[in-house]
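Taking the form predicted on its own, here's one chain by itself in structure tokens.
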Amino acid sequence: MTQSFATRRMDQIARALTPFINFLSDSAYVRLVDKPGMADFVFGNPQEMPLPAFVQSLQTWTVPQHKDWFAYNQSMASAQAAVAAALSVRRGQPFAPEDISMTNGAFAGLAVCLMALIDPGDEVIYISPPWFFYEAMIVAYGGTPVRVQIDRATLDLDLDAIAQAITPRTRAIIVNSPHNPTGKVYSPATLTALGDILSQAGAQHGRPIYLLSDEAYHRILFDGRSYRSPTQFYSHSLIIYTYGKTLLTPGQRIGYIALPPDLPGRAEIGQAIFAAQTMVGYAFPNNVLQYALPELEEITLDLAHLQAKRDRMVAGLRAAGYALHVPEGTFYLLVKSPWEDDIAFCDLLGEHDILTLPGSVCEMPGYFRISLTAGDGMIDRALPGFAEAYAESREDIAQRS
């Protein structure tokens, strides 16, 4: 019998997501994460109560001021007001109310874009290692997913890939900076050259080339950066954001998509975006997380604790013998494993009581990422077992060979 469409589409999806689902099935993670005194740095969940402020902001505006405080709404003038706000300030340019959409996170806003913008076979590239679910996603939205590599050596964009990898079907690329899981934060000269990449290849095709920023981590940054967004490089750009990651509440689904005052056709892609976060199903953020909002904007994690988690966490590991490059922002450390089996590694620090991802569930074999959302208390119980565990594996390959 022949698979409809939707099956095969749903086979893709399914193998896209295959190293995730595996994870989440069978791996030390899964084994042993409910142990008592487990160091648990998989995810970027928090490992500490929640920011005082944002519990506080969210106690006062659930309390209702009207009938219609919990009615249906869609992407609210407040809300829209703080962020454009805000945009404006930081990035110099005048964002506008109403070319802001609000999401319920960036996964939902990555989603809506997708939806908007591509047309079945339609090809989306997407940086390698990426986020979990791009892949997965430009499947589900009709398109096909060109994966481009990063430049293993310094961990930038492969500018060169990427423009070897545009065809005349190409429509969108999505570009993470800073970027998941490797803490790179791409150059201005790096994201000129983009943009040039870009221009030229949508004027000789006849179409533009979307790019789709994901900038969940973009006030994640360390050692005192300042933050250059791919779209101040490339007019045909929209800006994907999370809340969830700054105020460290994942499971409290807020963001927006912005449209930059440049972007051509603004008013056209507004209404195709406002379309699909309706169809996409319903993904605006709650009403309670809309009113808190202006006052969210304001909230973050502590990102002098963040950048003193890293040191501490970089010194300990470098000490042991472990490799790796120190983020610029995010809150992961990409690590190199000392086995090629980063699967096999993450399964001993395991035994050591530390959990990990491995970096082949992200398209990074030979590593692992560590999350620095982990408390300071699970930091010192780790950083021994991190030591044991280098030095163990080390022995092995001593007495392999």
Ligand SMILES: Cc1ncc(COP(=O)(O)O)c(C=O)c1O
The other form holds:
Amino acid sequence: MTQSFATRRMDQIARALTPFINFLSDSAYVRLVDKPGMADFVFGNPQEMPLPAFVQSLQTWTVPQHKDWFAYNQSMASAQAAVAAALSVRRGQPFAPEDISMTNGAFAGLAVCLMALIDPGDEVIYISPPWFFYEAMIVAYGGTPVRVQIDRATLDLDLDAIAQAITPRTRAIIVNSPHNPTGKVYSPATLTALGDILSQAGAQHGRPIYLLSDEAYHRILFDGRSYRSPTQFYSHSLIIYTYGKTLLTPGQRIGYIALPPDLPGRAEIGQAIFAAQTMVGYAFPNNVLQYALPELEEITLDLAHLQAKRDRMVAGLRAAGYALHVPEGTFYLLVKSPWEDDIAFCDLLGEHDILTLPGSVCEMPGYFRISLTAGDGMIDRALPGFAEAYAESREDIAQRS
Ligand SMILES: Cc1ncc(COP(=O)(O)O)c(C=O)c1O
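Moving on from the form predicted on its own, kindly provide the form predicted together with the ligand as a structure.
Every component of the complex follows; first up is the chain already shown.
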């Protein structure tokens, strides 16, 4: 069902959101999520109790120390300093506290960057499969979304397709590494080539193309990998981050936009970001989260445990017959659906008390996505069900041929 709203822009947004809205209005997920004993692999939501250090920090900083404790604030200096210090160590580049804008998550960070950098009619390239909201957000801020598919065989960026999609109107590209939903981490070679393409196109068309680096998962890497940001290979780029993934607290909205030290026009872009942040609806995190930020910056979910869950799921699903790429980062696992109709297959998994996200919801039909935030108990219960559903789907295919 495609909704119809009052304005053309809202209609376009509604069209872009239709797969997601349909999933939330009619799917095995909405029918079954409240049934006791379900193994829920759908969203990157916590399925276990929050990290005690996170709870402790919020408790500490909730207690007011003076009358202005809960007054209006923008980006707090203590939070900016903590982010700049952490990024400087991780990236080996000197980030300045004034180049950090605290936002309520990557969601707001992306919205603010689009508002700050996009003029009506500017084209913004996004990579498909995307995070659910890129296309609709580009429309919401007056841009024209331009979809470029990944290379489906390697899950890598399709650099030729990106080069071909660039026009004189291209103003920005959103790149997400580690990538939701594939779990791919783009290599230095890929990012070098991407930087070259963007530099050349910017020079040719007489204005830079901004790279919006959505780094929501940059601290969730497997097998001892270290992170190389797209921003380290191209200077006209901005970092967008959320703590919701690293802390597994997506409902507590805090993140940032960081301007790397070699970004040309940093001061002007910073001013535009500040204005956009206010106009987006005061997109600053609430005070308690900002007070807590220097402590929150030090905490992460248990990566070894997450990797152990990934390994169990990969081994279990492969043993059952499923085809998949092993994720290099994020907490998602993208699995080939045995049936072409991924929604039907997710319905079948639902009959086995397993909830998964059909790939059609994120422009990856023929696949389904598993969130590894599911608990060990859920994985124990689900693995036999995954195997049974796979066997049933094979029988069905055999009967039909
Ligand atoms: C790739 C990507 N970008 C941005 C976001 C938004 O993160 P948040 O809701 O924490 O702001 C998400 C959340 O799922 C995501 O997966």
